[in-house]
Structures are given as C-alpha cells and as structure tokens.
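First comes one chain, alone, set out as structure tokens in the form predicted on its own.
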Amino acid sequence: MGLKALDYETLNENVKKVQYAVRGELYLRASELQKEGKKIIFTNVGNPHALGQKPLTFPRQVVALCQAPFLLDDPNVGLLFPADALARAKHYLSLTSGGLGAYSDSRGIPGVRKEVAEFIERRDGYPSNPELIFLTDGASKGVMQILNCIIRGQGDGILVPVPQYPLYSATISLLGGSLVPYYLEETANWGLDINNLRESVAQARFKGITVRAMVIINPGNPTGQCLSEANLREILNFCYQENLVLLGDEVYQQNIYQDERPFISARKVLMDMGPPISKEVQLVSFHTVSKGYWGECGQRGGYFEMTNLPPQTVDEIYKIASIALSPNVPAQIFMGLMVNPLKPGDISYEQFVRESQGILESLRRRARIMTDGFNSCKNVVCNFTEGAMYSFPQIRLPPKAIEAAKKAGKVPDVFYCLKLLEATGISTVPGSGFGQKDGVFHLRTTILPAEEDMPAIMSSFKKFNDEFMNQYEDNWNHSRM
C-alpha cells in the first residue's frame, strides 16, 4: 500500500512548519529528567498554579457553587460560604441557559459581555457595545480566529514585534501567512522604533507581501516592557497611515511592576486621539483570566474586544465562532469574576483584596531579585521587568561556546540553556524560539517560582552560568552592553 492520508509524509506542510519553543525540546527533556527523579523547576511557560500560586478564594467559591447548584438548597451551605459568593453564584446560573453544562451562546453569555463591555469603560472612560466582545477559551483561541480571518494566503503579512510570543509565529505558519519581523530595541528597554517599523513594512513589500496587521504586546512577552502612551500614539497612526489592523496583546495589563509607566489601553488612546483616527482604525483587543494575580491558566478563559469593524465582519467572525458552538461556560463565569470584582462593603472584599495585592506586591519583588541576580552573572544582562510575568536576559556566549554548541548540533542558546537544565534543573526557553537579532542570545524564565524559593534559583543560576563562562571563555571579553 502507498502513503496513507496521515503519515508524516503526506501531512498538511504548514503543520510541519509550525514551531513553539514554550513547549518545544527544552521543555520535552525537562519531562524526561522529571520522570528519571530530579527535581524540575519549570519557568518555561508562565503558568502560575504550576508553581504554587494560590487561587483567588471569591471566584472559586462562586464558581463551586455554580458547578454544584444542589449546594444552593443545602440548609447548611452559610457555614461554607459566605452570603455574596451565594448571590453571585445565582446571578450566574441566572444567565446561563440551563447552568454550567448548557452551551452558551457561540459569543459567550449575553450578560458576561454586559459586564466584560462595563469593565472596559470603567477602564477606559469611553463606552463598550457587549455586541463587539467575544468570549473565547483563552485569548489564544481568539488571536487564532482573527488571524484565520485576516491571512489569506502567503502574500499576507503579519508584522509582529521580535522578540516575540510564539503563538504569532506558530499560528501565522499554520494559517499559511507571512511573518513580517520588527525589532525591539534592547538597549532603549525594549523599545519601539517606528522608522524600524516603516523599514519592516517596506522591506515586506518590496518582497511581494500584503502587510495587513500589526500586533503589540503590551506588557510584553517575552521581554517584559510596558508601552507608553506616546508610543502607543505613535503605533495607531502608523495604523492609520498604513491602513493596517492593530491586534492589542493585553493579557498582562494586572501585572505591572513600576509606576512610572502603568498600563493603559490601546482602545483607550485611541478613542483619546479622536477623528479621524478614533473612526477609522481597525482595533482587536485580548485578554484573558490566565495572568495578572488570577493566573487561572487552565480554566482557559478569554475574550477579544472589536473596534472599528463593520458589521458583516462581526457576523462573520461570529458564524466561524459558532463552529465550535460555545466557550467553555465555567471559564465565562470567571471572566465575569474577573470584570466585575467585590466592591467595599462586601462580605468577601477585604480577604480578595489582601490575596490579590499579596501575590502583585510579591511579583514585583520577584521582578527585582530576578534582575539583580541575572546582572549579578559573568556575560549576563538583563532589563528590569516593567510587567508581564517574565526575564529576558541576554547571555553573552563566548566564540568557544558557539563553536561548542555548533559540533553539538545545536542553536548557541538551546545549547546553554540544556546544560543549564541539567546542571541545575532549571527548564527556561532559549531567546530563539521567540526570535532575536543575529549573533544575540537569549533565555526566558518566568517570575513565577515561590519567592522564598527565588534566592537559591537564582545562586543556582548564578553558578551554573559563571561555571559554564569559565569553562568556554579562555581570555575572551565581551563588553556589557
């Protein structure tokens, strides 16, 4: 018999060519160690629950009660819970259509975008329409169904900031598009350059390719920086000049680590910048219940917001979304939770209130001891984390550890990032899986470890990596920056 239909030969191609280094070959020898016995601290991907993170109290009672709505007839259920998470578990299976195990609408709940919509406006300062919100399992999924929606081929192009979170360049190569590279600036903090930009797009038409949407990510991932709101300004004309749809990556807009520069919204300098800008500019934005001091990563709960998008685009993008006929509904009840938090005066409010500015103000302090001790190493530089949950520092490879790492058959940072795992059981990810400049490299770790833990992680690091420096460095000097 010849080849069947789903043998490695005969599959679709961009699936093989699709790559994401979060869960790629660091991550599988990490699984590997960790199954043979030694202890394996996985900084790979920020996953908050995995590494100790407690969950919110509030919303997991709400959503237990929601889960077993027998609880509510149960006598006794006021000596388990306290009365507001009752109320709002019976607001929620209010509008659901027949609790936790109905499908929703493909959208999400009706009154879950109401809230989501007064969220943004309370943020903001400018009304949301619940019609242009979408809830989706996890704002991926959602990045997924616009960029199936913008990609028409290869001759379209995404610009996307590199470094970059490799579900743009997984799902770009999937959906048979083109990534379209801009740069990051390293030395100005992560920074954007617009004439960097303008050399991107050109360089992408002079290739043939249709550059059709922009994405920020905003905090960053993996480089942690914050935009602000002059380059935001700056990034929604270039839009508007290029006629070009701004994807706004928001998923980390709780986890902000300075105050100098605090989040602010895409959507909202927009709206600030007013007509014709404010009418015209085609404007999606995520976020999602995975980060920020919920860090509920496995409930996959998300939603994306449109701005400026006519209405038969909205219906088509509402009928893909009614392929996989509903989000997951108990997912839909924490983004509630999240938008509509406890108020003063509540029963609850001051125990969420303490749990969540406990686990931020211990982030921003892991932020800090991560930074100092990576620009404690030998080779080793690395930019404070203004948000997100990540480091980024720059190794410093001396020629003989290239050199090492070529016979090896291995990229120079996954070869340095291996022998830091097995040396130290640190699993990160090496700075080429999220791009970088030639002859730069990189490694990301999340923030996330326990922060009695972070001292002993970062003396292990420090080791390792003056070790490994000694070992490959024979007189060699790089300058710091």
Given for the second form:
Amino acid sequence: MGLKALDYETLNENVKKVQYAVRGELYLRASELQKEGKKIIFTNVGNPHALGQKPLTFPRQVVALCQAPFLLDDPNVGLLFPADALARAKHYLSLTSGGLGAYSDSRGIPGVRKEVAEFIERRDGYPSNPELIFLTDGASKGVMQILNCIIRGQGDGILVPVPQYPLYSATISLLGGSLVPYYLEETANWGLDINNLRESVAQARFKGITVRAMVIINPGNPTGQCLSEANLREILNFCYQENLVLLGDEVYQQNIYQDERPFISARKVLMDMGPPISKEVQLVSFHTVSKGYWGECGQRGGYFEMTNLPPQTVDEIYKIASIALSPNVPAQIFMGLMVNPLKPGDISYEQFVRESQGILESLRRRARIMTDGFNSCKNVVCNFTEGAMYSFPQIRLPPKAIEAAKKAGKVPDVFYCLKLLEATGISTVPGSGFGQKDGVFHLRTTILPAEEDMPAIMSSFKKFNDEFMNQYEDNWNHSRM
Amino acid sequence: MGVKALDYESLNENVKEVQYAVRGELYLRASELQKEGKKIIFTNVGNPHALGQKPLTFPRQVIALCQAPFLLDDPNVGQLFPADAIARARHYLSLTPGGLGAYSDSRGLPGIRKEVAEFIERRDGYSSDPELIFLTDGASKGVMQILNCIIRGQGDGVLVPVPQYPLYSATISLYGGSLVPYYLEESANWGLDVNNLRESVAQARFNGITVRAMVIINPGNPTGQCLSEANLREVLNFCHRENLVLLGDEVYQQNIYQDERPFISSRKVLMDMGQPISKEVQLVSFHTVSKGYWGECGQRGGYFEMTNIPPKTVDEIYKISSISLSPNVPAQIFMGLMVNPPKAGDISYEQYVRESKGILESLRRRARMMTDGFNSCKNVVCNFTEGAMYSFPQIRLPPKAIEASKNAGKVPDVFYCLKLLEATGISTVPGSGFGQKEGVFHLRTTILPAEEDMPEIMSSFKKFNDEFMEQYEAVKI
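After the form predicted on its own, can we look at the form predicted together with its partner chain?
In what comes next, the whole complex appears, and the chain from above leads the way.
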C-alpha cells in the first residue's frame, strides 16, 4: 500500500509548518509530570479560572437560567436567583430564535450585536453599526477568519510585533502567508518605534512581499505594554501611507495596571483623526470574554468590528462565517452581559462591582509582585506589566548555559524553562515561542496564580534561578583555573 | 489610494469562490421578508429548537448547575434541581481544571473523551481510544480541520456525494482543493452505487486529480438514506483499494425512521471486516450534539474519532487545534451527557425517556407526513426520509417555468423556491445548493416544523405548487 492521505508525509505542508508554543513542548512535558503526580503550576496560558479565579456571579446566574428556562416558571426560582438575573435571562432568551439550543444568525444574535455596538459607542464616543460587528467562538477564530481573507498566498505579508502572541505566526503559516516581524523595544518598555516598522516593511518589499496588514496587540501579549494615543496616531498614519489594513487585537483592554496610559481603542483614535484617514483606513478590532476580569476562556466568546470595509467584503466574511453555521449561543449571552453590565440600583450591582474590583486590584498587585520578584533575581531583568496578563522577564543566560542547551539539543530558553519546570513545577512558555532578538532570551509566565501563592512561587523561582546562574557561571570560573 | 487589502477585488480568491446555499439567497430573502413583518417558516436549516422543539430537561439542569456551581452550596438547590442532576454536575465540574470558564485541553476534557470512547465501545462492540477522540466546536469545525490536513492544493480531490451538504463543497473551495462528485441514485432511494464511485474516480484521475478522500453522510443530508451494511462494506473495500481516507459524517445516527436499515457505524463495519483492511483504511468519524433528538445546535458541540491515523498525524491535528486553544467547555459537557445519558433507576430516567421518545416518534411521523404530502402534489416526487432531518422532493418544473426563471436571471429551482417563499412564507433551500443531476430540480426542507403545524404547511405548499404547475403548464393557443 502506498502513502495514504493522512500519513504524516502527505499532509498539507502548511499544517506541518505551523508552530504554536503556548501548548508546545513545555506544556506537554508539564502534562506528563502532572500525570506522574508532580504538582504543576500552569502559567503557560492566560487561563484565570484554572488558577482559582472565581467567575463573576451575576453572569453565571443569567446564563444558568438561560440554559434552563423552565426554571423561570418554577415558583421557587426566587430562592436561588435574584430578580435582576431573572429579568436579564428573560431578556436574552427573547433575543434568541429558540433558546440556547438553536443556531443563531451566523453573525451572532442581532440583539447582542446591538448591545456590543452601544458599548463601543459609550466607550469611544462614536456611533458603531451592529451590522459590522460579528460574534465569534472566541477572538482567535475571528482573527483566523480575517487573516484568511487577506492572505492570498506566500507573497502576502502581515506585519506582526515581535515578541508576539503565536496565534498570528501560526495562522499566517497555516494560511501560507509571510510573517513580517517588527521589533518592539525592550529597553523602552516594549514600545513601538515607527522606524522599526518602516525598516521591516522596506525589507519585506525588497524581498518581493506585498505587505497587506499590520497587527497591533494592545495591551500587548506577552509584553503587556499599553500604546499611547500618540503611538496609535503614528500607527494609523503609517497604515494610511503604506496602505495596510490594521488588525487591532484589543482583548486585554480591561487589564490595565498603570494610570499613565489608559486604554484607548484604535477606532477612537482613527475617528478622532477625521477625514480622509478616518474614512480610508481599513480596521478590524477584536475583543473577547476570555480576559479582562471576566476570564471566561472556556465559554469561547468574542467579536470583531469592521471599520471602512466595503459591503461586498463584509458579505464575503458573512458567507464564510455561515459555513460553520453560528457561534455558540451561550457565549454570545456572556458577551452581551459583558458589554452591558449592571448599573447602580440593580440588585446585583454591588456584588458585581465588588467582585470585579477585587479581581482587577489583585491583578494590579500581582503584576507588581511578579515584576519586582523577577527583578530581584540574578541575571533577570523584567519590564513592568503595564497591561494584559503576562510577565516576560529577560533571562540573561551565561555562555556555558547556552552551550549546555546546545549539547542537549534544545533552544537555550527551552532548556532553561524545562529545568525550571523540573525543579519547581512552574510551567512557563519559553520566549522563543513568541519571537525575540537573536541571542536574547525570555520566558512568559502569567500573573494569574492566586495572590496568596505568589510569594512562594516567586521565591521558588528565585531559588532555582540563582542556583542555575551560579552553576553555569561557577563552572566557567572553575574551567578558567 | 490604491486597492486595499480588504477591498473585494483583492480578497483571497478561495474565499470568493466559496458557495454556501444553506444561508444563501433564499435565507437572505426570507430574512428581509421577516423584517417586513411577514410570517416565515424557516425550514432551511436543521435547527430544531428554532421551530419549537423543547430541549431535554436533564442535560439543561446539569449544565445550569455547572455554569453556576455556587448553587450547589445553596441549601435550597434541591427545590429546583433533582439529586441526579446535582450529582452529575459535580461529576462534570470535577473533570474540568477550573469550571466552565477555564480553557480545557485543546482536544477536549480527558474525562469526557473517555465517556465518548465508552459510548463508541457500547455502540459498536469494539474498544475505542480516548486519545484518538477530539472534541470540537460542532462537527463542522472538525470536518474543516481534517479536510485542511488532506487538501494540499488544487490537485487534491475529495469524493463527495451529490446531493451533498454544502459544508463539503464550501470547505473544499475554501482550501483550494477539488470536489469530485459521485451521484446518488434517486430512483433507488438515493442509494450509493459503487459503479458511480468508480466512474467518478476514473474521471477525476483522467483530469489529473489525486483523489485523496471520500465523504459519506450516513444517514444522508439532504437525502436521508441510511446505508446498509453491505453498502458500507463496499465503500470500505473501495477506499482500501483506491487508497482513500474515509470521512464518515454520522451526525444523524440517532435520526432513523425505518426499521429495515438501522444505523451501523463505518467503524464497526471496518472492524468487522478484519485484517488487513481493519488496520489499513484511514477513517475519521464525526458526531454532534446538534441533531438526533437533542437538537442542541446553538451549543456547538461535536467530536471526531480517528482510526488507523499515524501518531505523527494525530500530533499535527492536535497542534492545529491548540491554536484556537480549546473547544467550548459547556458543549463538551453536553457531549458527555449525550453519550452517557440517565440510566434505568436514575430519578430523571423516566422523564428523559419520555421526552426523547416523544421527539423521535414525532420526527418519524413527520417524516411520513411530509413525504406523503409532497407525493400528493402535482409534478412532485419524493423519496421517503429514511433518516436525518430533511425532505428532498424532486420538483418537475415545466419547460415554461424554466424559461421564466431564465428570463428572471435565476436558476430554475431558486426561482421556484423564491415564489414558494413569497406565496407561503415557507423558506427552503433550492436543490442547486446541494448539487443534482443536470435538468433535475429539488428543494430541501426540514421535517422539523411542529407536528400540529404540518398539515397546514403541507396544504399551503400543495396549493402554491399545484397553482404554479397549472400556470406554467397552461398552453398558449
């Protein structure tokens, strides 16, 4: 029998080229160790509930009622659910075409898309059209869909920040396009320098690549930096001059841990800049229920909003969305609840605020604890986590460590992270999974472990790191004798 | 300013080539009319709850508790939820790494994949490996993922039944592959004839296409036919000889409306056939929570099971799944509940059986009502819906109707279906969306409208159809 279609050798090459480190080598090794009974602290994915963060109560009450609408007819329902949750459940059920078990419109429930538009309008001060908002099974699916429209072949390039969240590199590989990296400046708090952008585009064009779109992740992942308004204006001007679609990954817009640079959306800045640019730059903005202080990753809820896209293109995107029929309906309700939260006076308002603030303030404290903790370690330098959910310390590996890594057949930061895992149970993602400058190494961890566990985790890390550094620096000293 | 990346002209060509009729022209027109206040009966998608089918109570109780686990600590919880739902919720919560809000493993929760494997083993009598079962956001996403592995370029062909569910044609277009049609025999109850298969493959190869995989939809969509064991053996032998991966779309396996041909899975037949074939044919089987008597379309829950796929390929498929992190967790629990329903003796068992039977028996009756109703109409011939959720009557359009449609710039069955929609509010999908032999026209409707509404719907259809036929058969003097 010859080679079969699902033999490895004959698979779609694009599939084989994809690399996705977030659930890569470190994660697999951590899972093995966990099966063997070792206690593992998974900090490889932004997955708050898996590390003990509690879901917000009100949305869960509403979705539970929506899943079991017969409860609304039960005389005892008030024993378990507050009146505002009951009212909200009735509201969302009325927006569906048959409850949570019916496919919705492929773009999402119209009533929820309207709520998203109203949220965007309140946030930015400009009207938003629900017809240009599509709900998706998580923001990642939306990103993949839009990139699939843009990438025609290998000659099409997408500007992606380095370090970047590997959804972008993986998807560009999968779709057979070219990734055009632009480097963020670690010494300038991971800032975005327009000159780096220009250089990257020039290099790509020199190689014959048509640069078609630019991705910004704001706040950044893994780097956490929050873009300033001036930066966003520069970027939008740049996209305008260079004829690039801007893809604004804004999934961490609620995770801001400093007050100098609050979140400002790409769309708001674009609208502020007025015509012609506000009517010309094609922009797609992405958001999710997975992050912020909701952290509802497992529900898979997201949306994208299209600005300045021609109607025919919007139709094509709708057409492709319709192949998979509809996004999951429960998550659409989570999205509605997220953009349309409780108001003062609502029965559940105080609890909602208390829970939300509790989470956000704790995240802010953990961002600081972690940054300071890393900076107290030998050969580790860490920028402050201004936003998002990650810490991305630079690990200055001694030459002998790099040599040992090569001997073990491992990329240096993978080598370090595996040893960290084996010694402490802390499962991270090596910086090589996100891209970094040559010879510079990082790891990404999340700031999500419970606050009470943080001190132990950071001291466990410090102990491992400082011993590792001593070991690989001492050997060198000894060998010189 | 030059052409921009998201201008229509410069989009990925594959995107533009895709056609997907299920939510196409008819659906858009129906939505417009609905906005204008007209009462529309949407029969264009297999979407039971949208047409009044009630969800099964027990799974919804379990999921509600899983979404709000704090209820489990409330002393009053027993006033609203039976003890077995409470126990089951605790069970599923214990399988998650942090409740429904945490990403699961990208392949799905291990505990649920184990329940799926146990279900398959009970159903087929052969052991199943949970490591080869991946949960997905609906079966469609799983199909798209597998096809993406198989299609390397335009030169790769996938055998697809005609008429087919347009997920396949759309996805093959999207990935730049080639659809190789094999025709089902309408006059033989939409049966699968291996000679048609051979012919299709020969033609494709003559055109320089490498035929890599074959899709079977069993029970069929839109045609409803249930494949016999003999047919499945033929198909598997064919795949073995011709070196094809078999993709077994079995999402309607619970929707069987006749007793001559109960559902039998491709995997069972493959295993029954013994070696070497049982160890050689690469098979991927798909299932869902959207159909059957559950009809939980909106939850988006499905799985695929891989048989005889090499470990390195399984790793690649896992890698791709991990890009979108994980399938949604609530639907995974629905899947667990579906493959592991209440048992005799459980508090909720009788209600569960009553609700399930009620739905299935009604579907069986509606399959009959609709088939008979269509067969009573002028120039309409309809095979019995043996399974699945659709009726696919053949509409024998008079030449004058075909002419009128050409004048209107419409494909003939689209023309007919639009007029049906305008006259009666019944929104169907024209047969051209599924593929059909040239000059033969059909429409697809579902058997899902409420049983009490069926007589009126069928008589409304008959009135329109018979008037249409009279109008276009009227000979000019």
